[in-house]
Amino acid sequence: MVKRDAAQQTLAAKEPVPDAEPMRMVRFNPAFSRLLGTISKTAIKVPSMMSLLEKRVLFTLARERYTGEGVIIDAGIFLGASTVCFGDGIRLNPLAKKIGKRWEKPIISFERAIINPGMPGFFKRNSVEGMAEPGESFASALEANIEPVADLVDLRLGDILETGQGISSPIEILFLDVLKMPEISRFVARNYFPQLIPGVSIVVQQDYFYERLPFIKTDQEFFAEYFTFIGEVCSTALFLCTKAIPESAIAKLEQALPAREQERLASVAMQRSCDPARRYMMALSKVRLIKQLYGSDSAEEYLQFVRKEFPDQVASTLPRLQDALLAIERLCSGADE
């Protein structure tokens, strides 16, 4: 498990941190300061929908943080970027022969491989060749670009509801890009959750700072008690568990919670970021959770809200608070139901 050939060992000097640019400034508590290290080159070479930024604090948690005191669960890996990160990190870990004595695979990954509508632009854009339609596997590709990481990962093809059962490892990072619906986001809460190492582990929430799912967020700011916020990069916030998780709360969490307190765990985690344009992506989640809880009058009347409380945000001519602003519109306005 610790060879390291010249590609891993081989570092890419650090892009500049970006300070106030919208959607990228990066901030963590000063004991996670050092988090945004530099990265592999084989790394970067994955195709992924995460920015460098992303990737960088995959690879630093790996390499830095990572102790073996539990297992890495990497969630949604798409072409295997997040793998890789992780991957590479160990190779450099200075504490990797212990790692590789405790566990044969500390990285279990996965992804569900099949082909969605939005990914044909993005294989475009990226120069991907070699895919098929939406609705094929792209699992030979995902294979293809982890392999040189293959000796340290459990790779698990298919829908995480069925391959993650069974996993009783404790869990040290948990790696989210997974929670496309509540349902899966209920799976990790109940199979993984509990799992944590206070004052070791940290969730990697993906999609946080992302305007659709707005259940990730009220789901992450249930458990609040049992977390602390740590920081904020691109579209991913990260917690570390503080204390463990018991079955009540989870319990609690499956009952459904109430409408008022949906709302009010969306307000919370609007206040996580000390970016304007993140806080403007979670208050455009919002109205999405109002839309779902009390109806398109309610959510267009919140839109109004957001737009006076944002103007700077929703002027902005920045591709990525454009469409999200106008997916809204036309969510509010009934045209993509």
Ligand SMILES: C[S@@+](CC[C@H](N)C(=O)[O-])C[C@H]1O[C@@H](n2cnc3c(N)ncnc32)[C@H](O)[C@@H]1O
Second form
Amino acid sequence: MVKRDAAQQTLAAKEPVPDAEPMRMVRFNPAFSRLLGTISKTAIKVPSMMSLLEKRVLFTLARERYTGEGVIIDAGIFLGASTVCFGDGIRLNPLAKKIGKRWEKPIISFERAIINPGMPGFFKRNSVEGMAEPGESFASALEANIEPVADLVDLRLGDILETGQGISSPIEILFLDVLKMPEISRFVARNYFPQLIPGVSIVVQQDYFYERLPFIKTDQEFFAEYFTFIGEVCSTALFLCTKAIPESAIAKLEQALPAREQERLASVAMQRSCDPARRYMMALSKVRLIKQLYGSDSAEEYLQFVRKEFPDQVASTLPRLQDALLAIERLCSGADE
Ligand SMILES: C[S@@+](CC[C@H](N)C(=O)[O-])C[C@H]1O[C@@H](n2cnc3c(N)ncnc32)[C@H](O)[C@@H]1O
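Okay, that's the form predicted alone, but what's the structure of the form predicted in complex with this ligand?
The complete assembly is shown below, putting the previous chain first.
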């Protein structure tokens, strides 16, 4: 009770929503338009690779949408921001008591907690002090950050391919910022998609509108008939599960999709967003896919097409768009092999 009151007192004012800013505009289907709510101060404070807008959506999902019919899977939490968003959101959820009766720990959080070569740059930019070197653990920092909600969290440290086995509960919110390899994406499909509740569960794909990791888009779109796309915020896409996902569909995904089918799914993904900058990122992601499927010449050819289709984005001075193009050019030229 004390913790609930504390979270209630710390609601932060809403940040204005950038309506037309590339990669920042927020769009939800009308039925989900309330998902961009406020956020608790504790959740704001945890350093995160996500934007404040994305964190507000996670907090609002747990506060206003979560019913406790299933658990929340929170996968790839880094320093714990998503976990604190979900935990603080649950504390303020009008159904908190019922949720507490149903689940001793409604949030299952996954993190390997080993510093990778990209993280020291993040620590520096965000003034996160006292962190060790690549290869070492950051578990203690993560545990300290999520301490205010620890009573709600089953924290699983280690590789999700091992720690994520054996979850049989229904899953109501599936937050995914851990799909860094195709094996993990397939693991999540096999182990968690069948537990989604039709009409209730929401999958939050944090790396969706991102120029890398093309398998995230093709795997998600492979299951398009079981989902409705409900909105976009920064790199994140949200999908409502509308139909139970059968074992047979998962088995089909696991039998390597034909190249043409992967291309088609990447094109479906490209059409999801209202934002031309996001569609451009998805087109660059498709260049990566074509490189994997058919090699450099085909990828270069498709990149030429993308340049013609997205002249404003190619000319943009936004660092995010410039860096994405540069990385693709290097890939197509073979410099990254
Ligand atoms: C992009 S970061 C997540 C950022 C985080 N959502 C935030 O708000 O800052 C991806 C995280 O996934 C974790 N990760 C990558 N592969 C993993 C695996 N196989 N098992 C568990 N965690 C993993 C990384 O350690 C990293 O912290």
